[in-house]
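We begin with a single chain expressed as structure tokens, specifically the form predicted on its own.
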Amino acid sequence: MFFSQQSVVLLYLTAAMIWRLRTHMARWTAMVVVCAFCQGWTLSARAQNPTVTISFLTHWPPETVAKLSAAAKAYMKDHPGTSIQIRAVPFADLLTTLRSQAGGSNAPTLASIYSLWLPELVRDAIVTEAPEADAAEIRKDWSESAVTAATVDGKIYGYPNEIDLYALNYNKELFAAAGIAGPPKTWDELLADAERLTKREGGHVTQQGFGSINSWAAGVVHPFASLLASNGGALVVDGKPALDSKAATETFGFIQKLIDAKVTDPSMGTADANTTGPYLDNFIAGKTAMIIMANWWESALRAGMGQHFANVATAPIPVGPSGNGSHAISYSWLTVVNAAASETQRRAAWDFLRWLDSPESGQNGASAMGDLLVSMGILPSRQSDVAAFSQRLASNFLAGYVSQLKAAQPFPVVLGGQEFTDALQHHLEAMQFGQERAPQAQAQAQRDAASILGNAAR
């Protein structure tokens, strides 16, 4: 019920005139009338500013999912008019997601995206940029490879969060059982190794010498950009696709000789991006003996491995004939902001993602969410995060791919990236499972390409 201000003078004057009876009884019923009606005014005026409620959308297991809702319920205690609810999915079937839901009444506030998508994002006007102050911090506590991948023409998008670079991990049990003292730093050593900790019975392999992983279009695309790009060639070149150059002819044909080999199992790679499926399952069982995998999975590696995970080790990957040196491809993450939210959610959202990566959301100077980055073994990539992390960045696992971020490059983010990707993880899925030879599938790859990438340019 809501009371006019002429409602308050009129019960102000009648408490008076009870009070003019100057009983006790007179003085605590005018004393009660006028708390109870005040009371009920306060009430009124709260329920005309209903909690704004927003929403979060990502793809991090259950462990991490509750991180993030700890994080979210530590806030909301010293911000009671939001709600925050978190949502979660899995990878898959994040972007298309985030699309359909971009518009309807149950559209996520906030999402963590692949910067590879924010490009289209943009384009179709679902995430909107960052506030000014917001991205003015962004450009001071993030470093230069973040903060790019977060723009789009000059304008950031969302917060950076998480980085990830792609190594080569191998079993030290492995290699020494073969006689092998340390990893390949070339691609025929890589070769040589391989065939050596290969093992078949019956004519089926039984431990694979180098693990490629199909079915997931990220995880097929990525090792092999590591591989191409540590022999001196990218992906994408000023816009346009390079899988035509020498450098490409190499890396296809360095693929072909692993099948030919049959030191890499198809059927050993199957993969998807929440669980990495048998892929993870046959390196943890020790019949994998080397893979070129992301940072990310470390959390996976530690659950599935127990102790045995002290066998695993990191390493640069293999440079090819052509290459100046070891070039991993990373990528990174952001937390972006649908543009149909209403005008207060959004100012609930970036408010809320200004204290989730900033020191005073975490511990020891780190941000709550470079605490839950690190728990899965990602690198965070607020520069206060990392130096709050540094011991922890040390381990034995992290450290290989924190030596080699200087040197790694980013996955292309262009319009039509998304597209470019699932064409080219096609062709090399197609190499894998003997349908295309290294000449046809590079050359189809090109052709896919240079459509793909020149249509979604117009």
Given for the second form:
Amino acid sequence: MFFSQQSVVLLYLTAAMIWRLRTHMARWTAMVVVCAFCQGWTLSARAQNPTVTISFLTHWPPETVAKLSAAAKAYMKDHPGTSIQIRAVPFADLLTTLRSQAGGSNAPTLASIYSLWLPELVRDAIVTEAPEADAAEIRKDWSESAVTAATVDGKIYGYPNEIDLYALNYNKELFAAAGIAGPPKTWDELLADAERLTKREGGHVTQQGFGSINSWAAGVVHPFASLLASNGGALVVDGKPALDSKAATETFGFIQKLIDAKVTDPSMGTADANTTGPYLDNFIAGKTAMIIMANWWESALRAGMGQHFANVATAPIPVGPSGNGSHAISYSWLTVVNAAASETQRRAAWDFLRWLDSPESGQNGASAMGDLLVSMGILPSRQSDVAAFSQRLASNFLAGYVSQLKAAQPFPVVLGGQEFTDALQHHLEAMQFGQERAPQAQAQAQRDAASILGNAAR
Amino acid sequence: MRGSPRTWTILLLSPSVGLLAVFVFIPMALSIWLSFQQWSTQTPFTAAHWIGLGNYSEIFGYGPVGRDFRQALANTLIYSAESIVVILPLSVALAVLLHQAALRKNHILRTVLFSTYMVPMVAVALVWSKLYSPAEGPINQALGWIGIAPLSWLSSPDTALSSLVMLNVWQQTGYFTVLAVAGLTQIPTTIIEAARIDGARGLKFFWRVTLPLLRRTLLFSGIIALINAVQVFEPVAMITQGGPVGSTNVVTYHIRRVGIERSEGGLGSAMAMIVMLILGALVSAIFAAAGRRSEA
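Form predicted on its own done; form predicted in complex with the partner chain now:
What follows is the entire complex, opening with the chain shown before.
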């Protein structure tokens, strides 16, 4: 309400009293005095209770946005001078929205971003460095990998929020029906199991042994990078692409073997702008037996599979011939503050973030941020959150991910990283659809990567 | 009235020309200038620095930038050609049907046809993405009832672009049908009667009388359909993200990725310039061809 009930009654009584004054002069004088009093009262109220509006841009689904809105509401109750608006866009539009609105009056004050985008956002002065007190808190209370992912040139640029990593998800019911006792531990086992799990009808695949995602850069590249890491390789070494290594040759070769064996059907692996689509539908419908995916899709699986979610199990990434163990690829997200926001907005934004990520905002020692992340099946990055949600993180599905966290390799955060990912995606998809063979895809991916990272470093 | 006619002409034209200058000519000139600069969209124009034909050489080079742009350009041209080839004949056929005496007053049918054009493209894209779903999509289910195996639609580089063309055809045909109906109503009845007296009937009447007299309408429709097709963006951004394997990556979407996501404003401007030149050349060629035919 703009005016309180008492204000309306007071205004009415004042107007009535002024009206009763005998002369016009007296009425006008009284009105001027009342107006001046009101003006002074309003200004003094504003000075005591300043209002600042900040906005939070995210790509989270509606149920998570509702949790974030509830947290913001709780914060606003204790901080009446701050108004927080939550804006959500599809994942595919997040970076574009952030970049296109960055300097404008309607720009989001806070945004949840993928750490891979951070170096370029820092270079373009879109995000602001965390105040020293916040940076110290982040260094103290967050895991080292999360802090590293939020750091550029030794400076911290935001509060880390989620950590995701990849693992092999498989359908236990389909494994049992095919007479397979447990998940594959090596690439040879993966290929053999995928062959046994694939069903065809007249040359058409009705159940694929292994699911490969397409039309979504991270969905294509991260599983490949996890297989590469589990074969002793890496995408980037010392800032230079390493797709010409022996480990990479074997990984491209293994992908080719899966394709040639027709145990993976690319038409069952398409993703859309919301990172949902056929790849998810087919796993939910029990038409994909195995897939390498990140922990965050737990909420989508639960919602889609209902009681059949119990059939989903998690296992480490199978190890390649040159690998020394299973190494998943991990990546992080962080919440950053817009450098173009006003000083007041930036102060309010950091204050809100400090509260949102602290144990004071949640229950049982957890932060509100941790609570909303865990609700999606995402691993929180604050150490106190990991402790507070230890039971939840020990669930059948998530435990498989949590156990891999120590051996995980962070996805390389370099200038030009997104463009490099897009280029690698192109060649891996070209292999999936039979447009390129492994040696050609590998050579071109390495050439593209060298050109992209070289240009970005200039 | 005082003042020379020249003064009045300038005075009366200045508001519209001024608006054109602010919203069309200045941005266009700025784009041309930026296409020769290295410039990040996140920095002021003063931060741009001259690199001559650097952006253009990268676009026409053999690197990933050139390869992706050329693929986007080819996809856009295929999409435009397929859209025009299907939409124009279909809209003329429907217009001829609607123009029959029995249906001439049927406004409901016209409204139904036109209504697809009124639905926002975002909603169309969302609905069609579900219709095309390989596993649970109604189209594949309907095909299954008649014994046809499920098709990949948006999930295969061979069919994804054509699937988007079908979506475009569904949305735009109604609009072009209305234009064609308007064209048919402009044909003088005296010509129609004279042709009938001369014995023109059926297909012969259509090819010799109706179609030649619809030429101007078709020329206009063709150019509008071409411009609409080149500007395709929403279905790509919402459904396919340019995939699979870049098979639906069109120029508008690609320029957004380069210019906004990667902040390479100079490179994006150079790409926009090339598209503008190609579009200008195509439209000029269509006008020239139409002009030659009317002179003949």
